[in-house]
Amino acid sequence: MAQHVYTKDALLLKADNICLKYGDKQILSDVNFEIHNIQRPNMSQGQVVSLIGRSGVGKTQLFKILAGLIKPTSGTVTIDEDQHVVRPGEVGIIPQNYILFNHRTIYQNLKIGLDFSGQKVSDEQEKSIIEDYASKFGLSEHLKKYPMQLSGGQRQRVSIIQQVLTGNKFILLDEPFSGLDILMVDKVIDLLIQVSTINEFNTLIIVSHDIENALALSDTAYILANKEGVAGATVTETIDLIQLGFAWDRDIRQSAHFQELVAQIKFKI
């Protein structure tokens, strides 16, 4: 198994003491996880950490808490090296329905994130970044189409590529993987690892029950699930995949070791 030279330095994402509750029924019960920032030598590393669940485990609310969407009976979720408490628009969000505007052109929905960003760029300019980022993600020849002449993972590219586009250092995925099939799981993962890449703070967070996948990408994974006697779910595993050797390693599927991980995993969720 590979070691890597790596420090972890500061906290990114702070997750405290997370609650849900919706009348008489615990979702969620004192969620606690941190993202720090990743540093390697010469290198932009960002960080990809994965929360792991069945379904129904309440992943999806998780989900919502984390991009500021919903707020949580109690407990805080704080980004940022200043750790303020996260406010809606600040997390960018890729939905498994892959959030597009239909009526809008491929470039013109790309626009629409870069608008967001708030850079002060002259047409020339944006029209450079865009077409950069189309040719990177192979999406090139589909900047004049729309969202609904483009397959599923084509729409999902131009979505990660908006949320890219919009400065977000923060981006949630949920459920990445759904659907796909093995060909196109490994261009996804290709996907995010290059776009983890590009700033050293970029930091992708993938909610899903798809262990194996979401395992293969990152660098730190958490286990969401019931504790016996415990109402709602909570991290009960938090898996540190860069110590284990199997961060950083696009073939680390067919390795029999992580395998033998994936096998625990299942069985405790």
Second form
Amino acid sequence: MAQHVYTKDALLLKADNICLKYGDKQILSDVNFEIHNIQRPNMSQGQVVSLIGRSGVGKTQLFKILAGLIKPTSGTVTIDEDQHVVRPGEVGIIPQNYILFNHRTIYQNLKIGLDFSGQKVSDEQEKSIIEDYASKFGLSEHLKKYPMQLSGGQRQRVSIIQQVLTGNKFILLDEPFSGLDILMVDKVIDLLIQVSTINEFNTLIIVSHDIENALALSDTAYILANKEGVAGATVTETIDLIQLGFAWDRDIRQSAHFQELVAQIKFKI
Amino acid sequence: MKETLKNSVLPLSSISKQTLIILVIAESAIALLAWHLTGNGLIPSPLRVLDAIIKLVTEASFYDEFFKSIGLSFKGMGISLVVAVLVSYLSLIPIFNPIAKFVIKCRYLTLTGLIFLFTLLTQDGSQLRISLLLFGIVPFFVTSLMSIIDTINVQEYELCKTLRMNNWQTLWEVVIVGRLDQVIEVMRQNFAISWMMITMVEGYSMSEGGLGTMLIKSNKYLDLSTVFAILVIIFLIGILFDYVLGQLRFWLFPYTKLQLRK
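Alongside the form predicted alone that was just displayed, please also present the structure of the form predicted in complex with the partner chain.
Let's see the whole complex now, leading with the same chain.
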């Protein structure tokens, strides 16, 4: 287990006492967590945080609250250095079924991301940026295709690049390993590591029930579960994977200690 | 061969285009034979209908009536589509939503009950026909368009929000541009209704002519061969229009082909 030199400084995202109630049903109860900027010498180290919980615990609702798509019954999500309340469009989302515009080609889908980024770039620069990303993520030969012609994994990559091109530093991924075979999971992990290290402030928030893969990729994990006697899910445990020596290690899943941690968490969710 | 026959009766199985053509030809031949064998009583036989078609198409006056109906059809469909699309898109703006809901419910209003009112409100037979046609078609168009809008996955709107589109840009991207191919499909599906309406409204204002007028006159004189001949012509126009709109949809929106069951 390698120990890395790092510092955690500025607060990037804060979920403060998030509660969500539909009618009489309490879905989320006092969800609290923070994401800080991680700095490592001589590299752009983004943040990868997991919210782990079993199916039906309220992960997707929390996902939408973090993206500013739905308002919590009480509590706030604040982001960036000035810690303002999150607004829709400030946090990118990659839903489980990788929603894209089916009437547009892959190139046009990526172009939309860039068009709404607020950057003023010429058509030629736009073309070059899109082609550059497509090449990095193995999509060059698919730019003229429509989303329905791509596999699930390819659509997921397009979704991720689309959000990266909008300039969103925060990207939420809902069950990114769901339905993928083991080789594809490895590719997705590589891809997400690549995205998280493009920019110092890039922050990936993975909402998943896949404990092993979510932990293998993250620097911090929050367990979302139901506490005894409390209605609604809340953060029951914070796992600092950097301190445990499990972060930023491509082969961590082979470590027996890591597998012990995975087994322990299985009983906690 | 055995496999092809088996697939032809197996639910959800795929058959080749060639097999499909053979099935269509064979089933049409059986239907024509059954018609031929049971005809010649009240229902004219296929050969008598064919004679009536030849007679019809060789008369110059037929083309006047035919193009009157075609003209009315295109005019009615075109205006109805514009009105229906506007009403449907505006339904997403809350203030206009009750109007769209009311238009949908107008499907239950019968044209026969409103003909006197429309006669008073319009200036001539041509205006009467178009007005009745619009009143008849628009509610069906709006119903189909609204059902398309209602089934849009909420995640598409959410994607737009995360891409920082405002509500107008989202409406444009998801509802207008994103569903343009389905407008053509709605047009194709509702073309049959419009033809039904056209023959009906032509009957309400017979002085203007058209295939509907011809149908009513032929029925009046029990000239069933001509009635069937006109029906066959209308049927063939419908098939042609169906095909043209289907191809137009694939040509303009190639991605729609990807959504079809092979």
